[in-house]
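To begin, one chain is listed below as structure tokens, in the form predicted alone.
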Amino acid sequence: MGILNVTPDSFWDGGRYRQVDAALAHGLQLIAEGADILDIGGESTRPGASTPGAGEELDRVIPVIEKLRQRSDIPISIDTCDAEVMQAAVAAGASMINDVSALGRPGALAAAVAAGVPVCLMHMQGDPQSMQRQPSYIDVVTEVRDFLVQRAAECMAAGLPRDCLILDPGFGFGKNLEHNLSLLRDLDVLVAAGFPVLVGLSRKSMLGKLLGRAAEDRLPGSLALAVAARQRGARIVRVHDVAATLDVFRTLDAVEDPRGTAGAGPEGHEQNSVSRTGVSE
């Protein structure tokens, strides 16, 4: 999953792709590098970020979705918590909803049911304004899993099919470094719940704390985390650096299985497909 932020304040690429033409060019670049899904977001969820109104968020994301849909049939994920944005984005051509609040805002669950597309439910302790002040857990792995499984059950009861649900433990969202490392070490606990798991670890502040590196110097650490997540069963890896991540995955595939060398280039990597009806291998 390639990340395309059309925000002024995202921690890594905020402001670079605010203009539609720049966002379109970057999205097409991510596709050329081998992305299976594009995740387009118009609301920054970095710690302390403010929340834009739905109108502002729509102005940021809808023109980009429409332009990309004219140029490519790649699955597009809308990264939003807002019901109105979900509805408009799917109408414009998005085929997945990625919600860091797990459909917790007013109207979001009903909007997702009506949209009939796959939905990623993420765990977050608190909200972007407060989540990193003093995150606290007794057992972070169990608590995150239990929350996501319970939320998935609530979504299914409301009408979302099981095969439309994806779970994300929410690395960096109300977690400190040790929480994040514990969640990654024991990612198989969440995978065992039986839902596809998405992880977002790319260039995050946990690497700054772990390695003392600024965001622009975190690519090696990001690649290591992506590999660790994939080895522990993650089905979708959300990244800024698509080409580099796929190079690492294809190299490891070649070592583990000679068949992994088939179809060299971005088109040859193993894909997970996301459609309007669900997630499949």
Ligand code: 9MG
Given for the second form:
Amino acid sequence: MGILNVTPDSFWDGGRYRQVDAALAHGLQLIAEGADILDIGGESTRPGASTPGAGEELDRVIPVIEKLRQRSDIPISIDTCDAEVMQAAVAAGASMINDVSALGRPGALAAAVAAGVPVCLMHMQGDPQSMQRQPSYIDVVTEVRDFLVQRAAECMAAGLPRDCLILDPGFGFGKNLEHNLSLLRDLDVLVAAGFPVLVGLSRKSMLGKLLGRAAEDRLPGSLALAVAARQRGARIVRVHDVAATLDVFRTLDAVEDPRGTAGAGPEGHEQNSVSRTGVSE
Ligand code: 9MG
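Having seen the form predicted alone, please provide the structure of the form predicted in complex with the named molecule.
What follows is the whole complex; the chain from before opens it.
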């Protein structure tokens, strides 16, 4: 899943794709790099970020979705917590909802049921304004798993089909470094709940804490975290760096399944037969 933030203030790419043409070009670039899904967001969820009104969020994302829809049939995920934005984005051509508040805002659950598209439910302790102040858990792995399973049950009771639900532990959302590492180390506990698992680890501040590196120098760390998540059963990996992540996954595919290289050219440089296991299958 390639990330396309159409925001002024996201931690890594904030402000770069505010103009529709720049966002469209970047979306097409992510598709060319091999993304299976594009996640388009108009509200930053970085710690301390403020919430734009639904009107502003709509102005940011809808033209980009419409333009991309004219140029590609790639599945588009709308990254929003707002019911009105969900509804408008799906009408404009989005076919998935990514909600970091797990459909917790007023009207969001009803909007998702009406939309009838897959939904990613993410765990967050607190809200983006306050979540990193003092995150606290007794057992982060089971608490996050139990919250997500309970929320999935509530969503199913409200009418969302089970096979439309994707769960996400929400790395960095009300979690300190130890919490994040425990969640990743024991990701199989969440995977065992039986829903596809999505992870977002790309260039996040946990890598800043771990390696002492700024966001622009966190690609190697991000790739290592993506591999760790894939090895533990993550099915969708939300990343800024699609080409680099796919190179790593394709290489692992070839090592893990020798049939993955069948049909590659004599030098083994072609990409036509290596599956994208770990991204969308
Ligand atoms: C929007 N967004 C930022 N980080 C994210 C993460 O880790 N998961 C999901 N689902 N969305 C995210």
